[in-house]
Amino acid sequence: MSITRINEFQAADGKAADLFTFLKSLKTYISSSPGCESCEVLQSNDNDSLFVVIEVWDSADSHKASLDNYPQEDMAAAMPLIGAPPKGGFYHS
C-alpha cells in the first residue's frame, strides 16, 4: 500500500520565486529516488508564498532514505528561502 507525504513550505519575504525554483529542482531528485511513485510541487492560488510538495512512496522508510541521501549542503543553502518551519505528514487512503 502506498503512502502519501504532504509537505508545506512558506517562503521568506521576497523569496517566493526562488523557493519555487528550488522546490521544483527537488522534483527530479525525489522522483528518481527508490520507492518514489510520484511527486508534485504546487504553488497556492491564494498565497504566492505558500507551496506544497506531494509525494507518493511505497513506504515511509523509502521517503526517509531519500532525505538521508540528499546533499545536506544543498538543503542548508535553501534555508534562507524558507520563512517558517516546514510542515509535513504522511497520509493514506
Contents of the next structure:
Protein chains: 2
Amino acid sequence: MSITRINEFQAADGKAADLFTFLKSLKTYISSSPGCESCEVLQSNDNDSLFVVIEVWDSADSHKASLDNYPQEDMAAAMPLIGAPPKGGFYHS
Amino acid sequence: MSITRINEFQAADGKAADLFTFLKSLKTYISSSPGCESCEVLQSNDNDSLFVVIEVWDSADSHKASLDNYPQEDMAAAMPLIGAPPKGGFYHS
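Right, and the form predicted in complex with a further copy of the same chain of this protein, after the form predicted alone?
Following is the full complex, with the preceding chain placed first.
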C-alpha cells in the first residue's frame, strides 16, 4: 500500500522565491527516485513563504533511500532558505 | 491552472474511525463534483486522530460550488466527530 509523505516548509525572510526554486529542483530528484509514485511542490495562496511538498511512495524504505542518497552539500546549501524547521509526517489512505 | 485545497481535521476523542468513515464518504461526493480533478483522504501514521484531505480543483469557484451544494444536515451531523476547527488553505504549483 502506498504511503504519502507531507512536508511543510517555511521560507526565511525574503527567500520564498529561492526556496520555491530549490523545492522544484528537489521535485525532479524525488520524482526520479525508485519507488516514488508522485511528488507535488505547492505554494500557499495565502502565505507566499509557506510551501507543502506531497510525495507518494511505494514504501517508507524507498523514501528513506531517496533521502539518504540526496547530495548532502546540496541540502546544506539550501538551509539558509528555510526559516523554521520543516514539519512532516507519513499518511495512509 | 489547477488549485489544491488542503484541509486538516482533528477527530474528537474516540471518534477517529467514525471521522475517517465520514471523510471517505465526503471523498465520494467531492470527487463527483464538477471541476474536481482529484481527492485524497489520508490518516496520519503517527496520530490516528489527525486527517488530511487533499483536493485538486480546476478553480476556487468549483470548490465553492461543491461546498455550497453539500447537504448541510449531513455536515451538521458530522460536527460531533470533529475535535477542533478544521484548518485549510489553497495552494498552487
